[in-house]
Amino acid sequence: MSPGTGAALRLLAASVDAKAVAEIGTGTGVSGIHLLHGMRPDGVLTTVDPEPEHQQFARQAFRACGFASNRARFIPGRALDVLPRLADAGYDLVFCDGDRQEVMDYLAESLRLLRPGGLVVFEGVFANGRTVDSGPQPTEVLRLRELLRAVRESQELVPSLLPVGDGLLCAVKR
């Protein structure tokens, strides 16, 4: 992840006042990192991931860092099999990171985490310039495309597409 890509992600977090996150794809704790940074002091991350190395790495960076233990949940899993056990309406932001073949059920499940004014963000949705590419591409880009459209068409959510990092894709449930 990049610089600016964390910043953001800190950003976006304080700019909901996120006491609630939940996190798909918790890789080595960089955005969790970035995430708790810009929640409320009394702020919770729940993070998924079906790699518990992954998670095991993350809370030993979370502690490097100084947050206290009770700051981070780990559900280790698929992230489409945990979600449904998850509070609706429950979580001020859902960032999206986790298998891009997977994005719509990720959409479709942050509708339901998300309070209203809740925002929901992808990562990498430029797929390195791939989304706007005009030739053949593989399935993931196709998922990606299609997501960027029914996020911009959603009468639910206001979007924005960030060109920081790989580009995130940022929107408002109403």
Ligand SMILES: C[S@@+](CC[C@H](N)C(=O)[O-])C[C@H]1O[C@@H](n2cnc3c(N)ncnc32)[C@H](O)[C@@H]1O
Contents of the next structure:
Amino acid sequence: MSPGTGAALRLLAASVDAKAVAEIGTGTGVSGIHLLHGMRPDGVLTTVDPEPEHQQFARQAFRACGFASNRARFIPGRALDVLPRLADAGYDLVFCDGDRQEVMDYLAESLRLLRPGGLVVFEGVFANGRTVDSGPQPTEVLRLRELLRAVRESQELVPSLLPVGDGLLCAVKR
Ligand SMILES: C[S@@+](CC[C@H](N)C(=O)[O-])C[C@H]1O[C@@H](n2cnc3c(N)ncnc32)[C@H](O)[C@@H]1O
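If the one shown is the form predicted alone, what is the structure of the form predicted together with the ligand?
Full complex below, order starting with the chain above.
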């Protein structure tokens, strides 16, 4: 994750005074650290990843950054198995950085999870320039194009595509 993307995540989390954030794709915890910095001091990050080693690494990284263990809730599993168990309208921000094949499902789940005025954020939507490349592309790039179109055309969302890092697609739920 680029420093610019990290700074944008902090800003976005702070802009909605985030108390509850859901993250798809814990990874090594880089995005989680930025989100936690931007959230309220009592805010809780719920982060989902099917790889227990990734979550273990992120847990250590959060601790090393000085975040209390109760600031993060680690849920092991695939997003589409876990997200349906999370509360409707219970989140201020949903950050999507998991499996690109599933971005349309992440969008649908995010709309359910977000409170009105909440933010959905997708990382890496430029796919290193392949999203706008007219040559043949793998299905994950086709899914990203579908996502960009759906977010742009949605009556429920107010979107903006931030040109930081590999493209950060953000949208406020009305
Ligand atoms: C690009 S990395 C995330 C990086 C992370 N946000 C960070 O900044 O460190 C993608 C992550 O998504 C996870 N992942 C893959 N498929 C997933 C799924 N179906 N549901 C949730 N996470 C998934 C991978 O295990 C990997 O850790």
